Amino acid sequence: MNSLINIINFVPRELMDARFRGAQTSILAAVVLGTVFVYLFTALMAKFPGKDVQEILTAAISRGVINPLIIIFAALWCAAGLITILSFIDITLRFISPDTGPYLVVLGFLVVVCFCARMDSLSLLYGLEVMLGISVPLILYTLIKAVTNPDFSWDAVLQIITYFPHAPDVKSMAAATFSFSGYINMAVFNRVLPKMRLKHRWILGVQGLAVLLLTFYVPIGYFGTVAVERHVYTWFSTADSIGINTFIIERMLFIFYFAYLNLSLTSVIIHWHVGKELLTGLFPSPKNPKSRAKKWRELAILGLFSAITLTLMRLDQYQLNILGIWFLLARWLGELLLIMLLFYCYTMLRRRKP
C-alpha cells in the first residue's frame, strides 16, 4: 500500500525538485535499499513468530531503554499517518470542495479513522485486502488512461532521461524508499501473523520500481520537465488533465480521488493503529482484553493523535511542504535503527540459549 500511497506523502515532490541532478539514480538506489530493507526486517520478524516488536525488545534490553524508543518509534508511525492526512485534506479543498470549512473536513477524517483504528489488528488487514481490491484497478485505469492519452508527450520523458547520469541525491532517495515502506508494520502485524512465509520477496523490488518509475515520469509527460515543478500535487493536477467520457464522469480526477480516498483513511488507519498498540504497550496488560482501562488509554491516545493534527491544520503549503519532506528522512534512519535493534536482539538471544 506504502507504494500507491508515495503521491500523498510529497515523494514526487521531492524526486522533481532533483529531476536535473539525480533523481533517476536516486530511483534505482532506493529499489535496492529498499528491497535490502524488506529483506532484512522480515527475515528477522520471522525469527520471532507470533511477536511483536515491543515483546522482541523487551527480551534482550532493558525497560529503561525501550520506553524512550518505542515512544520514539510511536511518534514516528503518528507522523506517517497525520502528514498522509494533512496532505489529502488539502488536496480536497484545492481539488474537490473548495468551499468547505477545512476544520469540517478533518473532523469527518480523524472521527472514521480513530473508529477503526480500535479494531483488533486481523480484522484491519482483511480490511486493507477490499481496500486494495476495490482502489487498484481504478489507479490501473487511470495509468493506463494518463499514458494511452494523446496528451501525453513521450518527447519530455525522453528528455529528462537524458540527465540520468548524475550521483543519487540523498533526499530523493530517502523520499524514494518511503515506496518500501509498508513492511514495517509487520513490527505490529507480527502477532497476528504466526506462520509467515517468505516467498517471492523480489517481487516487491520490481513492483516497487515500476510505482516509482511511473511516480516521476508521467506528469513529466503532461507538463514537461520545467512547467511540472509550479505543481505541489503533481499526479492529482495529472488525473485532473485526463478527460474520459464515461457517462456522467467526464474528468478522471474524481475516480483517481475515490481510489486514493480509500487508499490514505486506510494508511492513516493503519500506521495509527500500529503507534496506539505501541504506546499502549508501555502499560502493564490487564487481564481482561475487554478492561475499560484498556478502552481509555487507547482513546486518549488516539485523542493525543487527533489533537496534533488539528493544531498542525494551521500550517501553511510551504510548512506542510518541509515537515513532509523531514518526516521521510526521519522516517528512513527510524527504519534503519529498528532493523539494527533486532538484529542485536537476535544475537543476543541466540546467545543466551544453553
Second form
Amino acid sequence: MNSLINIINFVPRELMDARFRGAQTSILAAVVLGTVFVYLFTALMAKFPGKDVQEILTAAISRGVINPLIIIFAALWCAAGLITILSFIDITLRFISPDTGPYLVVLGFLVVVCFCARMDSLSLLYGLEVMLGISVPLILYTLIKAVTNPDFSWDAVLQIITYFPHAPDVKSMAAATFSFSGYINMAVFNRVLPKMRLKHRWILGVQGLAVLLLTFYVPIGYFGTVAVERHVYTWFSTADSIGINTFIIERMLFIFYFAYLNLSLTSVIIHWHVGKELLTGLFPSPKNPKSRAKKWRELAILGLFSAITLTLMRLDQYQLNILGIWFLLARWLGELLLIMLLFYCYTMLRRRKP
Amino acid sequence: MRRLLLGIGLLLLCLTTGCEYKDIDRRIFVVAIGIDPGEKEDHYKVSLKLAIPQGDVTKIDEKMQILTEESSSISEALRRMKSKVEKELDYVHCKSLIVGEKLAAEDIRHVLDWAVRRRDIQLILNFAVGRPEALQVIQVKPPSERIPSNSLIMAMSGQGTESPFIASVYAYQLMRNIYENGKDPILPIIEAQGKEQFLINQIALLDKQKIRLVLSPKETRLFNLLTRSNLRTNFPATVDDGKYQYYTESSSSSYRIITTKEGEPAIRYKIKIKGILEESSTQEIVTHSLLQQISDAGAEALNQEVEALLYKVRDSGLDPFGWGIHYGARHWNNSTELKEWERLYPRLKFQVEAAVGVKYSGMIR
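Got the form predicted alone; any chance of the form predicted together with its partner chain too?
Entire complex below, previous chain first.
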C-alpha cells in the first residue's frame, strides 16, 4: 500500500528524535496495532461489498451526525495530501532546483495533482499500481546499495539496538502506524473493488516491520547515533551519501528523488481523490452524472485544497514539522474513530436483519 | 473543458520558458574548494578551482581557473568571488574539499558545518587536509590530468589508483565521526610537491575538532589494513638473510574486545592475509617450506608493527577505529557504558594474531 513508502517525510524524524528512548519498541507496537487495524478495517469493509463509507454510515446513523463527521474525515484526508505535497515541495526546492521559484513548483505539482484527482477511482488504482511498479525497484536498489556500502557503520546500529528496552513513545508510535494507514483509503475505493479475497494480510505486517526498521536503522548507519538528529530530511541526506561508481549517474540522490517524486505525487492524488469523493458525497447526487454542477463542485473542492496548500507555503521548516506531528496524531485518532463507527454500523445492520 | 485545459497548459508553458534555469554555457563548475586560515585573525582564505565546460571531448585541453578570496566567513568569500567571474558558479560537481593544515590544526568543525549545511554541496564530498596550504594543493596540475581536478578526485575516492596509503573520507563520514561518542575522525593528508605532483600517503588522526596525531606512511598502510578489507599492498618478510616481499591478494581483519585472564581489558585483532611472493633478494629456489617460513616471518613482523601502531594510537587517547562504539554496541548498560569505557581505555592491551598465507611463489620458483 502506498503510504508504506511515504513514511520518508515526517515519520523518520519523529522516530529519530526518540531513538534513545523508545523508538524501537514503538515500532514493534505500531506494527502490531497497524496490523490489527488493517485486519479490523478490511474485515468490516468486506461486510459491505461495493459501498463506500458514506453509504454505510447513512444506513445506520442520522444525517445530522454524519455530515460533520464526513467533513472531519475529508479534512484529515486533505491534510494527509497537504503534508506530503508541502514537504515534497520543500525537498524539491532544497535538493533539485534551488533556482526555481517556489510558487512555480507548487503550481506545477498542484495542476498535476488536481487533474489526476478528478479521474475515477478505478483508473487511479491502476495508476497507483503502475507507479509502484516503477518506483519500488528503484527504492530496493537504493536500499541494497545503502546497506552493502562498506562504510555503513554497523556498530552504530548495534549501539542503537542496545537502547531497545524502553517503554514505547506515543508520538513515535502514532508516526510509525502511519506506514500502515494506506488501507484507510478503501473507505472510498471499496466501491470499485471487486469482492475482496482477504488472504495474506499478515504479509502487510511483516513488510511494514521491515520497512520501518530499514527507515530507522539505515540513516543511523550513515550518520551515526548522534549526528543523525542534525539532518532535516534524514532520508534524502542518506540517499545523497550513497555514490554509485558504475552507472551513468553518480549520485544516488537523483534516482531516489525520482522514485519519491512518483510516489509522493501518487499518494497526494489518492488522498485528495478520497477527500474529494467524501465531500462531493455530502451534496445530493444529481440525476445526470455528467452534469456541469458536479464538475464545478469537484473543481471547487480541489481548488479549496490547493488554496490551503498555497497559504501554508508560508510556514517555515519547524512549523511544518509541528503541523506534520499534529497530523500524525490526529490521523491515528481519526482511524480509530472510523473503525469504531464502522463496527457500530455493522452491529446495527445485524440487529436489523436478524 | 478542453479549452480550459489547453489554456492552463499554455499558461504554464509561458512560465517555464522564463530564464530561471541557466544554460550550461552560462555556468562555471567548481570542482575543488580549498580553505585556509586568512592573513587576518579569524579570516578564511577560500580558493576555488573552476573547470570551464568544453564542447568537443576529443580536443580536450584542460582549462581551469583558480580564484582566491579572503573574508571573515566562507559564504561571504564565495559571494565576493561571484563578481570575479562572468558566469554563475555551480557547486554541484564539487567533489573535494581541502582544508589547509594550519586550519585543521585549529578547528575543522566550522568548515564541515558549512559544507553539510549547503544544499548544493554533495555529502559524498571528499575531505582532506592540504599541506602546506590548501591553495597549493588545488594548484597542482599533473601532466596526466585531462579533466580539471580529475586527478585529485580519482586519487582520493579510490576510483583510479588503489594506493594502500590513501584513505578516503567523505563528508558524511567525517560528520558522523565528529559527533559519535566512541569514535574519532581521520583525514588524509595531501602534500603538494611543486606544481605538477601531489603526494597522499599520510593520515591525520583528529580529536573532535583538530589534528592531534599524524601517522607515518608505514603506519597509514597498517591503519588501512585494519580498517579496510582487501587492501592491495606488499609487506616484507625476512628469512635468515633473504629479504622477501609478498603482495596481498586478499586481506581482512576483525577484532574483539575481551577481558584477559588477569582481568585486564584487551583487544584481540585477527588479520588474515593471502599473498603471492613478489620479490626475493636471494637466488634460492623457493620451496614449500621456504614459503611457509616466509609466511611465518611475515606474520611475526606484521604482529609487531601493528601492535606498535595500536599502542601508539591508544597512548594518544584517540579512537579512530571506533573501539568505543564497538564496546557500547555490545553492552546494554547504556547510561554507564561510556564512563566504563573511558576507565578501561588507558589500560587496554592488544593481542594481534596475523595469519599470513603466502600461497604462490610468483611466476618463477
